[in-house]
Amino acid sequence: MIQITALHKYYGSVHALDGLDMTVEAGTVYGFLGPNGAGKTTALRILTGLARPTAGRASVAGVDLVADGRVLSRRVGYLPEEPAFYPWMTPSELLDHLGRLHGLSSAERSRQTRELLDLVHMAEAGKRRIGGFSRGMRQRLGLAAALVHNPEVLLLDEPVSALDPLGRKEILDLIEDLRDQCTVLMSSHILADVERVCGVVGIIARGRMIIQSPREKLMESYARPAFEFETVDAASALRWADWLKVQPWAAAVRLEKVVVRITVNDIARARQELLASAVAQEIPLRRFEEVRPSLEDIFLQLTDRETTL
């Protein structure tokens, strides 16, 4: 459904995309990952026709990107990271207007407006002015707007970043259900969300694809054992994290306030030494557990390796 071959995009001396290759099969929910500045948003803008590549080829739903823009727009729905709307419009007016632009009949527009507002839990706000909406409400409305013409491909740039936990769960459930209706390419920095809903994952860095693989196969191939410790204060966590970083059996150490997460390349030795070292260094522990390796662990492992090459 999406095919990208040797795609380049230059902004002066900056190579936003540097020979990107990517394939997205029909019916897939594809997680598109990469560090800030890796080229994700640039690639999404090219796939929507909002930007032109410097070199390379790309097609969406069988439409080459050099084709007529209206042909592409009928097949693609796009939710940018921060959708913008006319503030004086209501959601009902906006969806009706977009349906008119896509050639929907009056009856189709009325049905789509009603169903989509229900879908994103905004039926009660259908007659309110968009100018008073929170960012989370605008993001919900943006998803409805992207779906108004029943696109074959849905491109989502950070679709849940502005939502509260309940809103995130509702939208992720919706995205998961969309796999039966269209192909979804979802860019997100919340890797737990990608791990939950995406069947295939592609990771890019420096404008190039590092790896793309079914999620479970990626987890089996790259996941390393991990341990997580919670200390009683940030100073202890920092002191212990610094010590762990130089141990030969430690592959990666991540510190978040009072929580230390360590990925290891020798689980037997780690089991022997971790608690012993905490006791020896008088690290006050609140919690200690061996945890399931996450997609975030693999992402950091692969992107750290790429950026140090």
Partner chain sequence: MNFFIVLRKELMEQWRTKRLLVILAVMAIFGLISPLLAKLTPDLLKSIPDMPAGLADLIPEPTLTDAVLQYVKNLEQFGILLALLMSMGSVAQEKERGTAAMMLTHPLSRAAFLLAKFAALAVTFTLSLTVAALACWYYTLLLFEALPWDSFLALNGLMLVGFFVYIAATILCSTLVRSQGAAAGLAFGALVLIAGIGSLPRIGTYFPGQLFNWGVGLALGAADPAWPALWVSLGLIVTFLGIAWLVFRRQEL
Contents of the next structure:
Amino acid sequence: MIQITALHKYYGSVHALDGLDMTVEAGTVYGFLGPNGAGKTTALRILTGLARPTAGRASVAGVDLVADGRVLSRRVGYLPEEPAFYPWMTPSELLDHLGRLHGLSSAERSRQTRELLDLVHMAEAGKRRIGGFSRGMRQRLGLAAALVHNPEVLLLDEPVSALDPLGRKEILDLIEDLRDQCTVLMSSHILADVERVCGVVGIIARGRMIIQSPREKLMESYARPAFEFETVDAASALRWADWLKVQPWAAAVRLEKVVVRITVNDIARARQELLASAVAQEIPLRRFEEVRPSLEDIFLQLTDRETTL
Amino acid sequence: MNFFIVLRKELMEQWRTKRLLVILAVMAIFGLISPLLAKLTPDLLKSIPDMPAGLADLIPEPTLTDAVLQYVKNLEQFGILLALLMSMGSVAQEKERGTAAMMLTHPLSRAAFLLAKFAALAVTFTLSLTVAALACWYYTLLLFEALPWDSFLALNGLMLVGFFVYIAATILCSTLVRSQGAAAGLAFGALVLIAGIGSLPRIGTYFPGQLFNWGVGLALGAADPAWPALWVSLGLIVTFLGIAWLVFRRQEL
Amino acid sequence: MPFADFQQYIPFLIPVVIIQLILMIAALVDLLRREKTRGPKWLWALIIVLVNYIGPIIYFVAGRQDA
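Next, give the form predicted together with its partner chain, keeping in mind that what was shown is the form predicted alone.
First the chain shown before, then all remaining chains and molecules of the complex.
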């Protein structure tokens, strides 16, 4: 659906994009991850036609970007990081206006306006001036505005980063619901959000793609299983950590006061021996947990490697 | 066509942000008070106490000419000022706020975006000047005598073309820069430049300022046509908007 | 010229005063409904009411600030 090849974008001497390659298959929710300033917004702006690449190629739904921007805008919906509106308009008027631009009939527009306002929980605010809206309301309205024409591709730039936990959950739920309707490309520097909704993850740093893979596969190949213990006193934690370090199935042991975190090579053996050894050595445990490998571990691992190269 | 959709939005904006009201009110008031001032000024001067008797007799009786001169002088000044104030934010503010980027990711060409800005301001100014002209014509009729309606219409048409030049110039300035303040400064510079060149002896006859003089002549039946100034003005409007489009087309938002 | 002569022109000023009032009311309504202005609200209210004719216009051009 989206194909980017060797995309470069220079702002003076700053290389915002430095040969970015990316493929987004139709029907996926693609999480575009990277630290701030990695080039995520630049890539999205090029995909919407707001910025022009210095070099390289990009196409959406088979349409070459540089060639025809107008065809594209009918098929792509875009939610910028900070959506901006005319303060004197109301949400209903905005959606109606956008519907007109997309050539919807009067009946289609009023239906679409009603449905979208319901979707983003703004039905009761539909007739109020946008001027006084909060950040969260703008974000939701921005999402509605991006969906007016039922686009095939939806580009979301940090859709939840500026929101509080509740607002964040609402938007992520909405994005999850959109999965069946369109291809979603969502940028974020917050891993937990991407982990929740995205089937495919691409990690970008300094304008280049580091890795691109289905989320599950990425987890399997990069994240090692881990366990976390909390002991009652620091002395026994230290004693046990020393013993664990030399076991053949242990990959790494990290000790933080009373908490021991151990990543293992052999999960089956670890499950058997960990608790047994705790009992044998009389370690007083307060908590024992098998920790799910997180995208954060992988992300840090990969971006670390990239920066030390 | 999408041009008319944006034009509808622009006109709504003029109305909601009270820009239409301000332009209409300012022009209407000057339409009303210009003939009134022309009528009263000599009387006011004469009423100054201790005016030497001989001097008071030298003050001429007000005429139709004074009414038309007042009208053109006031509307030229304030019309141009309004053209600048009301157009300076047109593009710059949308870039500053991010609304331009928002709208242009929907099917809307940048040419239509710009042209709708100009068209909406043109509609507002036309409407306002029409009201001002009617007001002035009616008060002149009451206070002096009837103005020939056809040449008075021509005078207002020429003034309108003059305003359009300044609107187009300000939209261009607004397109060139990113902030409203910078646009205002640049537009003011352009205004001074156009007025400055317009006041030079020979070249001045080709500049928009000449339209106002021609209009006065027309309305008073002493036509001194300045066709070149009209062609140059129309050319300037097209040129300013054309350059604005060429620049805006390449801008990253 | 005696004052009586001026008096006959007073009716001519009525439309001007009406337009002025419309502008003033529009500006005041806008000010009351607005959350943010450039500078304190009470000051704008004074400018609109006391500065004849151009007060409301100054407010419309410079006083409003949109969130």
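Positions refer to the first chain, counted from 1. Rigid core (definition): largest C-alpha set, two forms, superposition within 1.5 Å. Computed from a prediction, not measured in an experiment: that's the story for all the values here.
**Q** With the core lined up, does the C-alpha of Leu101 move 2 Å or more between the two forms?
**A** No, because once the rigid core is superposed, the C-alpha of Leu101 moves less than 2 Å between the two forms.
**Q** Under a superposition restricted to the rigid core, does Ser187 display a Cα displacement of 2 angstroms or more between the two forms?
**A** Stays below the 2 Å threshold, so no.
**Q** Taking the rigid core as the frame, does Leu238 move its C-alpha by 2 Å or more between the two forms?
**A** Where the cores coincide, Leu238 still shows a C-alpha shift between the two forms that is 2 Å or more.
**Q** In Å, how large is the CA movement of Thr263 between the two forms relative to the superposed rigid core?
**A** In the core superposition between the two forms, the C-alpha of Thr263 moves 7.1 Å.
**Q** Can you read me the CA shift for Ala250 between the two forms, rigid core superposed, in Å?
**A** Its alpha carbon moves by 11.5 Å.
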